[in-house]
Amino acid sequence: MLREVLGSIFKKPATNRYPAQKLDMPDKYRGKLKFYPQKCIGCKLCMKDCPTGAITINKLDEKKFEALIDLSRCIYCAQCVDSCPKKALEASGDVELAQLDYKKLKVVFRAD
């Protein structure tokens, strides 16, 4: 047992130093959703394909739309990203989504 203890002193740790060092997420990681309202055409395919109903697309004006995304319901499957014909949705590498206030998990994206 002493050999194991002494041998582990010189080995690199197997764990990450999170949160002291931020994680580098791999490409194509399915984290928090981003919505680009200027690309949205209002087809609502993302709403139809979302298995949990976490996305709501509302029409603001002619050719202007907003997205309400409920992150507490989202399972981060990225089906909405795959089904959007104009690539108005994107999965980011943001994984720090924990909130104490439930209302902060409902995100509204609208064009300025």
Given for the second form:
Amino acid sequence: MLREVLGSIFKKPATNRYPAQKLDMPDKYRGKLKFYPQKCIGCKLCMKDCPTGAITINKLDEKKFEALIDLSRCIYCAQCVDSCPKKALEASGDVELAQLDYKKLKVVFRAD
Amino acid sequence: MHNSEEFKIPFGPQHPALKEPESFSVALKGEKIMGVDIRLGYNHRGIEKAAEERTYIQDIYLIERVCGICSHAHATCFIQAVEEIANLVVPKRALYIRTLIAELERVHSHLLWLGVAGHEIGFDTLLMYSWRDREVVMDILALLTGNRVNYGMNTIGGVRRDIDPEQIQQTLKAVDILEERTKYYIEVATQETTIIKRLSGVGVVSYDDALRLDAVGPTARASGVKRDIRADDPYAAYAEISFDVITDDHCDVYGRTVVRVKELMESYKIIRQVLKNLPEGPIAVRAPRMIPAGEALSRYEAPRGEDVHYVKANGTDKPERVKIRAPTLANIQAVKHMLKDRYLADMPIVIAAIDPCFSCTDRLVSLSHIDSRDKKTITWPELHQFSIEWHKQQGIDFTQLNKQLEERLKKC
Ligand code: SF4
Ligand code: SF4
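Got the form predicted on its own; any chance of the form predicted in complex with the partner chain too?
Okay, now the whole complex, with that chain kicking things off.
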């Protein structure tokens, strides 16, 4: 053990200098969701399968939908991504989601 | 306090030596433990009941969260039961991927335990090193599944993600690093005097007692009981993989440490075989949303021991009953036995040595009246009524909401 301890004195720290040095998330990491309103057909399968009720799809107009995602409820399981028949949802590698203002955790995606 | 006098002290629910809150009442004579009364239930979360109110797909993620460390264990165990009821034939490739994640999870769980055990005996250097090395396997899990914990890899009928050759290469590379480090930890565990002196003869449970008290997992194996569901009742791909069931005859916390570090080496062996023999083919079959009526019991060797799930389906898209028996519940009786006639200072490490997971274990709360210690059983409707009245007293009225809920329930 002593050898290991002495050896470690000269190694660089195992921790990263966050936030100066950002973490690289692997490809296909399940972070914040992305929604493509053009692709959505409003079948609401994502809402049905979401374990936490974090996602809500609202109809705005004929063939126009918006997605409301409550990031504080979402558990980033990406089941909605799997359930969506039109690939209108996608998980992004964005993991820096901490907010001081609770309201900012409710995100609306809408086609404009 | 007189040495001859017996007195009781509470240990927990909130206690610096326990990572999870749980209530122990220790009868002491001086420093010596005369008996331990364990009151489970502080962490009761009502997961089984919640599972009845969600669909099978939603339940995967709920059940996965029974435990943050053995998340794949619980999810797989539940899904195996559902698949059995629905008569689904899971593709081979999916079974191999499940096995791979299961073993990576075991590696991360055992490395985590090694650190915690080091911390409990004041050997924090070990904690720092083993947790640093654990990051290697955490990164691999994040790479393969998309999450560091609660991987969400399983779905009914298979797995949700495939693995590609590049990921296999990266995993193999990580396993090489981890194997090197584990060899070092085996050396530490078997040669470091601090560990040997502090852990030998602590928390003894003999072979007969381990059998009598129904110990499971590394706790049982460290008492020489060759009990491992992977070998006894193979699930996933374990039937096609060769590995040894590690046992030890020290019967104490030291033995449990040795079993766990040696099991790491077996896990690397399994991971390598899985990656080498990974069959081609689909990764999932389509599962129906409505699961036909039936019941099934499924067993799984979680890092902490045998995990048992019972699922009863009634033909709808929601289970009628889900029962979970986490490994800690099986081991907790052994803890009582281990602590008898030992010293109070051993308590943290003896409890930590079964690698307890109290939140997973708590299936019921028992509340007794603080003065009279009276207990009574109340039914679900009574509890419902009680909660409405209690909230009314606090000035919250649920009448309106309740009406809506009842209407919705009627519709179902
Ligand atoms: S990632 Fe999971 S929790 Fe989040 S919105 Fe999708 S299904 Fe719901
Ligand atoms: S499942 Fe896909 S297409 Fe259907 S409502 Fe959700 S996002 Fe839109």
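Numbering follows the first chain given and starts at 1. Everything numeric here is computed off the predicted structure, so don't read it as measured data. What we label the rigid core is the largest C-alpha set whose atoms superpose within 1.5 Å from one form to the other.
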query: Cα displacement of Ile9 between the two forms reaching 2 Å, rigid core superposed; finding: yes
